[in-house]
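Only one chain is included here, represented as structure tokens and corresponding to the form predicted on its own.
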Amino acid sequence: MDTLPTIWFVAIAVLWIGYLLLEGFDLGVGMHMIFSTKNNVQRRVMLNSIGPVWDGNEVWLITAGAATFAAFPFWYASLFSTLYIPLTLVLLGLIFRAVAIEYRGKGATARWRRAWDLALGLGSLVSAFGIGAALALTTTGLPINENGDRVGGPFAWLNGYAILGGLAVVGFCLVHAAAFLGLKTEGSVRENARRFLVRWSPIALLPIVGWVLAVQFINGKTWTWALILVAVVAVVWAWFSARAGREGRAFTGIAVFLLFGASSIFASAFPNVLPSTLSPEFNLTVSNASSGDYTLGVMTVVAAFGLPLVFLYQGWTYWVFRKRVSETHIPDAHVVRAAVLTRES
């Protein structure tokens, strides 16, 4: 059996399932930024939820990228020459995302605070999205011959399932968001991400139950049934807690519901880590796509020390900035002067 290889394997699924449960939210109150409030207060109590977190959240994505290469370089090329066009548009959403995060508070007029709200809303709704399609496809497949090289033009990946992970990623951090926003803020914008989670979480989850659905009838087991079902009792009590006002049971069953939902896609793909489209003769394994066993066994060390500093310091920031937020703790909006005056000034 090829320990090293599954235990990385198991490895980077935590970290993606980790990366959707923490950035999950970010992304979806950047999107909620965009409909689900009707004034700058408002906004700017959204913007206060995460603003000590997100970038931190960020790390996930880039610790799983980094643990594919070195665990996996053959996956990782393979992924990554293939989906070109998507990750880049990916990167260039989070550019956008982390550019208004900095840049919304630096001037002081309506027009200057919509215009990021946007680039906020739509870099978040296009890395969700494009993250959702790589996802997805790398669990359901994508036309690589032999040597893992793309066969067809740059858009040989997009068919039905890039879709469908897209909207599920997307579907997903719209809900996640609001069941954080309901457990960290107080006043309007608690009640309005209650009523979208009581409203519409039945609608918006209905993309990543079918991305679950399709990856379990392709490659499922027996036993992965059972981590679906846990994930629908998960989701089913979250909306009921919604319902009945207890955000923070209502957050930890999205929460569950992602964790099983994800183990189940990730341990239906097993042993492929990017199935052909072409010809099962072609797909990439936990065998044929790994590192050698020095490579694994260094970063296995290396990972039992590093991942639990990561840990400590991720639930102290969380513990800090621990208080919900309210219209009552934004002070008035002020211009900001350069840093280094002009001539005229």
The other form holds:
Amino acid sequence: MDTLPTIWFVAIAVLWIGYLLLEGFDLGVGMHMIFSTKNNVQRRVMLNSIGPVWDGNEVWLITAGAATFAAFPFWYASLFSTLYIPLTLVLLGLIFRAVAIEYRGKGATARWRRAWDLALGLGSLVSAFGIGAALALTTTGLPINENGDRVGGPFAWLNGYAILGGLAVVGFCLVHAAAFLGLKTEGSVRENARRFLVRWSPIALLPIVGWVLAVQFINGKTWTWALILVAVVAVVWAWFSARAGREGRAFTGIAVFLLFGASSIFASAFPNVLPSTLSPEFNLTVSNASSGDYTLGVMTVVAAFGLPLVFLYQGWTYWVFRKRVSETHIPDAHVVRAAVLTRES
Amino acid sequence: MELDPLLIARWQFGITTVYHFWMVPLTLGLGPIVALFQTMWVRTGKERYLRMTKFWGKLYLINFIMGVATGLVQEFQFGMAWSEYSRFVGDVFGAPLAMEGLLAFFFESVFLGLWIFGWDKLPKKIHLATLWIAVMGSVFSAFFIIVANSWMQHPVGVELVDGRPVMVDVWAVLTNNTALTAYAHTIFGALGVGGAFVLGIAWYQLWQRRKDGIDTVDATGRVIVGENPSIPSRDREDHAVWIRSLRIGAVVAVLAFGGVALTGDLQAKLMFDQQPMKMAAAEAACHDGSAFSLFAIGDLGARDCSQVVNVIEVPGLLSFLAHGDFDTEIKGVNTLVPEYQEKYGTVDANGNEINYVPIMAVTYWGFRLMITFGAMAAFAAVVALWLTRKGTVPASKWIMRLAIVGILAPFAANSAGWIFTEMGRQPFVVAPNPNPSGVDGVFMFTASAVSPGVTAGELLFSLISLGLVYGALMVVEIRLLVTYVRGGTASALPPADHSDKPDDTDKPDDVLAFAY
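Let's see the other form, the form predicted in complex with its partner chain, since the form predicted on its own is already up.
What follows is the whole complex; the chain from before opens it.
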């Protein structure tokens, strides 16, 4: 029995879903900052709504990656080396995004702000797309040989599923961010977010629905339909809540939609962690891609102690910063002047 | 020209790692200093310590984010460019990385967010605690990374099963003696960076106060503190901010160097035992002997011994470094090569002869530059303490410039040390234990570690794109640091009320005490 590898498959699914649930909205806020408004104060409202929490959210990605390395080294090695180009783009996107969030407010000129807005918006877009493509491909398969190495050159991964997964995560992030902004801000940003949610979410969520169904039809089980059913109910409820102006319910509905939709994807793909499109014999599964039982046992102890702690203190952060941000809260930009004697010329 | 993926992958790894390791020591070194300043503020309530916290905290954050952004690349590139390595070591190497995420990096990131935005929202002491937790997160994070790296230098806690190391003792991995000494060495090295950084910038500010005529010196050399209301933040308290920062920075730098020297000595003794070839190459010690070379000429890059000429040697010192006495003979390169060939073979998988000697020019000078730059920084800190004993700095523009340039010395020492320890391990990516003090037989050649499916073009793409972005961001970071330094404490002090009350009012201003 592959008990420990199965536990770790679930743990990694939890980490990825946690990542999409949390960083999903801050990636989306980054995109909304360039696509939804040109007004600087509105942009700062959006940015400050994620300010205290975005860095903690990103750690879910780091931990998901490291946990994959520790628990399923063969999955980690095959997936990351096969997706060399898209992951390089993801890294570039994440670098620009992180630096933009911290540096945007540290310069006072309009040019400085424009440059960092672009870095933040495009960085978020590229990262979300790349991560979506990577996740979709790990559920639908990559051209890997018996050693787990890619066959067919740098772009062998590029197919319809990659694009579908990329669009799915981008679309989800935009919707999730709109729900988040509706919940966390006040005034015009809140109004715009609600309008976006009602008008665009049915279209923006189509790709993720496509991905869920694709994996379900390739490899699904009967019981995973139940998960999909819950996801559908949740998203419909979210949409009606948004229309009624119930932002808390809308956000919860979107979150439940992701939780169950993504769970159905992981559950359908199980026991494969990375199927091979060349031959089913080369599939990486929970049993042939995992670390030894000792390593998994150690990691289980660490996770059993660490994860609940993370839930606790990260949850506390959201409690501390629970208030809505509005345009009246945004102080004037802080201009830095040199503290030296200015010579009269 | 045929591009060699291995060569590009190595350059890519080297460049991204050394770059990341410019940000990390400053984060590790400056963090505790900022936390110390805030502790002093909470305990004494003195305005100067608040300003110190805010000013150095701002510089800390500007640097911190670059460490975060470049750290992601570190984690991803093992799988991307070194998939065979990842498969080989995954059972043991991934565990400390995952522990870093779960037990350290989450603390660091979440609590730093609480610290940045928690001014005025959290009670004073809890707000102080958030910074200490974030700083401890960084320090623990470094521990797990060093554990992972040290396992590559000295594999322990595993058994070979079907040619692959399988972890059997996580405690052995976490308490690897190589890891413990390297960790202490790295933390002290980082504190040296933090101390010199604070020292150099504080020196510049005190010098600026003298140049602008705010501070003057009386006949006995004692400083007369003045103020200039027309310049932001240049009041009487400002002087205290900088002189306190400077002297604390200098003390940290001096103590750190002491720690670096002690732990470095322990490391050297372990290295003679665990990686004899690395130390022999670092000494350009071709023949067996006991002399330590201070200066050598000849073609150190040739990776053999025929052309190395040691110009200045100290008899007995090498023995002392290795064993604590003056006459034990240390094996030289010419003795070690046949031993390695016998144990680990003479040709690699492609039939090429294996060269067991790391590039001597890099190891030899890397080792010496590390020690020289580290000692220079410590010496400068002692001089700075002496020169500022009466409360200000000399008016000399040249000494000020030296103090600024001096900030770079510990960075250089850290980089040289890092390059030495990584290049000295070649041609292995996981080094074996020739004098088995770990698990014998666990090793991997760097040439076998690279991803088989990845093309040279892909590697080149990431090397160039990351290289360009890193270069541009370095310019941006330094420009921002310079701007905020020139702004003095006013640059980091938006007007705010720092009374000790939790967030219970509904004034609109309470939502964002700090805003991007």
